[in-house]
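There is one chain below, alone, in structure tokens, taken in the form predicted on its own.
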Amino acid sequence: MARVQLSPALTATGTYPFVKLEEAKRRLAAQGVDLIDFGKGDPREPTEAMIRAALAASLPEISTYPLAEGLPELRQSVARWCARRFGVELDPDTEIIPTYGSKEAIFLLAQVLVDRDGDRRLVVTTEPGYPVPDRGAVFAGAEVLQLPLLEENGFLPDLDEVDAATWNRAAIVWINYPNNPTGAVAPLDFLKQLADLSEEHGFLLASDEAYTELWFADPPHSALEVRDRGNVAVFNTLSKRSSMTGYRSGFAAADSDLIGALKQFRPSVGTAPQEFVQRASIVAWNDEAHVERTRAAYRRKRDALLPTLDRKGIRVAGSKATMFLWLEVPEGETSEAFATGLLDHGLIVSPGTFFGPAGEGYWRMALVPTEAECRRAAEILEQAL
């Protein structure tokens, strides 16, 4: 029997990096190894009781399809949050749309904006980085250009190294700050420069801001703050802010033309959150106290690890925000070999190369284990390093 032909885009993207981590975790668990998992950035902080109660109270007797445009009450809650957090006024009816988390919206954006037969079919991303914008672009038939994030540049792309001809071919330029995996933050001047370039050259500045609410010193900026200078779309989510990864609830904010295009496109792919999730999300966006508690929890876990890492000569790079520690690999070792060595001690971490070639020389710890597990991991690192 003839075999079904697969999409070459699927073949080109290969195995999602964290699938490899899950395979390693299952293998070691089957061998009886006691594991502490710093690999995948999946929060294990409890979702607030009031959010869970709102979801339970909203479960209907009869289930119906959610509308792509979302509940007006949810859009209003998001608009109020953006005003409180970033001082930006958005029209909840025309400039906001709920998304199924942010991952699917990030992946699908190129489907809306890229003409695979046109001259403007370039999607610019950064690496090391979250692979989803690249993969979505490939499936949309786009060309992908990855700009390296180097420590000497504060893990910001060097915008001056990109020529005008390249900017003119770009349909989308993706950034992610606070950054996964480096934990770097973007200064407002950088966002202004990139927004100005988007206005000059006609591309969309698309900003993945899943980690804006997890910070240790100063609240990070949003590209929403420079939306008056160019073509800007922002994607945010409750996954990290409110420990709601499984709820799949986020939003996209942009000008009315792009939001109108998303409203036209999204019913075809059926990606709106369920209405009971949307009603729980309203409670989450309206409350800041639980987010402050979440930040404090990550700060305690970070503080449990940093003294040991410092004593053992492991340098922290970036790591000003997010739930991640971006750490330098000891001299003479590769990222993958170092991470593999820690597996033997029951610690699962991510080698920097999982996020792209520029990640060589670094490794990432996601601060998702409990505080007690972080303290136990520090004891293991004391012996292992």
Ligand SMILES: Cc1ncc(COP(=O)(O)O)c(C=O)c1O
Second form
Amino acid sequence: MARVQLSPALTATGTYPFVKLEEAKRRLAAQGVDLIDFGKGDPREPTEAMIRAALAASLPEISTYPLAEGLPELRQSVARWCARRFGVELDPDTEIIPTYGSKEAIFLLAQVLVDRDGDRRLVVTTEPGYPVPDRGAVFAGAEVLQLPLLEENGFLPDLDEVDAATWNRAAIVWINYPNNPTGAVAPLDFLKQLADLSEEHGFLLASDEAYTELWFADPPHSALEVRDRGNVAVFNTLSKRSSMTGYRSGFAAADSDLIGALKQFRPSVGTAPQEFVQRASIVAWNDEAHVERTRAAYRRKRDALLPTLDRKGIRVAGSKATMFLWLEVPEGETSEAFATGLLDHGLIVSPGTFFGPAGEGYWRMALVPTEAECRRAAEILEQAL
Ligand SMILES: Cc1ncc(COP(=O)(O)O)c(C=O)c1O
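Got the form predicted on its own; any chance of the form predicted in complex with the ligand too?
And the full complex, kicking off with our chain again.
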């Protein structure tokens, strides 16, 4: 029988690493192993009651297609939030567009900016990292350059390692701070330097800021704060800030040219959040009290684990913000072997190599289990390590 053809981009990207964890999880659960899952970064915190109530109250009798440009009230809430949080003024009509979570918008950005037959078809990303910008770039026919995030550089890419000719070929340079998986944060000077490079070389600095609200010491900076220096686009989301992964609600903010391009592109894709989700999102962006409670919950989970890790000589690297602990693998072991070993004790963690070759030597715990489970995991680690 003649088979249909698959996109070479699909073959090139391989299995999404977390699919492998899901498989291991199903296998162990079938064997009756009691598992605590620190693998995928999907928060299992309850969504605030008032947000759920707003969603329910907004369910219409007749539900029509949501417009790509989103509800003006939602764009205004986002603009007010950006002003409160980062001290920047955005025009809600021309500089903000709602997105269906941030993943799809991150994946699709290369479709809007890359000319696969042109001279500027490079997309720069960082690794270890969230794989979505890279995958989106591959499907858009771009060439991808991954810059390593090394601990000796504070898990920031070494910008001096990239020559001017490379910057000149870049359509997009992606950064993600606070960073998944390392938990590192970016100093404002680093953002300024990259924004200046974007101005000088004509690429878009695309900043994935999914974790700006999960911090423990000082509130992290946004690339919005340096938008006047260059070509900057920011992607943020309610998924982590408001524990709303299932709702699918985020936004992109950029200058009116790029937001105009997204308004032109996105109606063909159909990824505007449902209007009832947009109405619930307004309530979420307008409130900080629930975000403070969420931060406190993650802090308690960290505190439940850190003393044991310290006692067992497991060094914490990065991990200044986000819901992740980025931990060093004990001497003489590989990331993959170490993570597989913990599976036998009922703990699912991610080997650092899931996120790229520079993740070797590390493992990641996503602090998504309950506080009680984190305490139980600390007891397990006490025995296992
Ligand atoms: C670094 C990073 N960016 C973006 C996202 C996308 O989140 P969402 O699509 O839920 O907004 C995630 C989700 O895990 C992430 O880790």
